[in-house]
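Next comes just one chain, in structure tokens: the form predicted on its own.
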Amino acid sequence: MDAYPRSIAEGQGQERGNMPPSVSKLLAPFRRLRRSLTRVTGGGRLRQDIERFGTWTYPFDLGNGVTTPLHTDWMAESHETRNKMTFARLDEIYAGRWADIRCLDVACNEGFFGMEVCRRGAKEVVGFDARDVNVEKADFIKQHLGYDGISFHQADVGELTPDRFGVFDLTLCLGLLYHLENPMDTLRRVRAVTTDICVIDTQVLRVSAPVTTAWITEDRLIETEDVIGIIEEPDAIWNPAASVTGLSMVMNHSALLKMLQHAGFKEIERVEPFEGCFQPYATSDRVVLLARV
């Protein structure tokens, strides 16, 4: 689940392959995708089929010339900066083991990321999200890139656990826990069914003064540098990456990992951002982190 701005309901009434060229611009590197993005002509019928779904948080190279049109232009270095951060480290950890790994991404939108996991070989990867049309997204593109190894299913993250989807050496959150009214409990929910690395990507509240509460009397006065924000998502309605329920709470680094903590991470690593990414992993108002079991 990713934000996206208004502009993009604004924007649906232009024509769906009309990309502008600062898209293309933006793709050169990322490089999941072997070719610019360029405006989507030609495909006959599979550019009929991508044109039913409007358009999409990933730029899926589909081949024939045809790449999906995503919602808004930042989306196309937004992803390329996750990518790189993402299986910059996987892949080191992971080097000659993903075969043997078994992978869920959680609320995986479009599937773009446990994708990437199956590209390289996993095991077996579960994707799983709150919206019908994420789902169907989603198996349209495993479906033509013929990714055997990778299964979507419909569901909400409060129904997540090992009965039902069992465990997992990785596990992804990746845009998640700030679109969420109860991301303490996400967090559990996903140690439960990880038993070796989750991968968190979440934007967070920027450093700010301690708070204080005064804890039933004014002598024992509380202060902790542990703080969660609370951030209405309007557009929650109509936009199929922001929050299902309109409400979210997006806590500062300080509180996440001290969540994490709790949640029974034994040890978290910061990934550190790369010179020339997206403007918000540079200024730490979004973050990437690996947790251990």
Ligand SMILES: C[S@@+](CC[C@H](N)C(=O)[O-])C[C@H]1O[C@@H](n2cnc3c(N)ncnc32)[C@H](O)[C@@H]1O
Second form
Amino acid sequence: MDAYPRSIAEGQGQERGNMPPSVSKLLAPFRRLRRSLTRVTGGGRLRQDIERFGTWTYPFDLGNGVTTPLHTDWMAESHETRNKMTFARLDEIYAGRWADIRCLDVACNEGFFGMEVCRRGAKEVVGFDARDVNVEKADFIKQHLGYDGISFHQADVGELTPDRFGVFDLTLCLGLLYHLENPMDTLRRVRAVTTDICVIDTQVLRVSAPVTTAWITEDRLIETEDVIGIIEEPDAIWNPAASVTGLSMVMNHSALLKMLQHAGFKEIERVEPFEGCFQPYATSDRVVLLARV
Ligand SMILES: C[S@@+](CC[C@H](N)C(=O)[O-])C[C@H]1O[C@@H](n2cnc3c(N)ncnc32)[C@H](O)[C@@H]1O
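Based on the form predicted on its own presented above, generate the structure block for the form predicted together with the ligand.
Now the complete complex, all chains and molecules, led by this one.
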């Protein structure tokens, strides 16, 4: 086990008293977890096992009326949208071929998306995450639901190379890029282990107006549409779904495309949001892209 709390509730205990009011306000959504489900009903022994882990990122249905309780209520709607958008195209592209596909779930958290690939009959799925606490939960669900074709590991994406886990037809880079100090390094690393498609799901900046700088002299004004913003994540110390360093670089859509091209992805396809999807996707604050090598 690492030093992170098992639940966001515990993390809030750590943070209380240390944070300035502005930061405290930022954390308000997570405080709502106190009103969210924290008890599991039914299931006897299974219920005890689940409760020992605290709250969860995904609502895993474990049978016998037992579902893992979420950190915050909105997560269920978010994952439903993300699941639909991620697999809408993949299910077309890999129809009848899932059994040939090796998949890497980068920063897998509790392993939900890798398990979705596994459920489709993929040849092998590997998931890794920086936090032991997430990997331990993923392993628990894997054992309980009997997913043999998937393995989970603790690793930082900054250490990812083809030697570590091999190369993969499909890589999932979901919910990660906007939690990183060096997203370009990650894109290059992910590209190096992808042989067919990488799915990117990420937050993007709203900025689209060009920004400028005078390059050495005033007459050499450079304009760019590609913008990166810096976002601090003070909850990194206790939130098991956050950055591990507390500092994140978030791109606008144009910068994201440019970085994907420089990482060596050739064709980028955007998965269109659907009617009634989770709000950030409808407003394009968040996008799902398929990047082909
Ligand atoms: C928002 S969650 C997304 C989880 C999952 N991929 C999904 O889309 O549902 C971000 C995850 O990235 C992990 N993470 C953050 N920085 C990481 C790093 N440098 N290396 C590996 N995992 C990291 C966190 O522990 C967390 O599980």
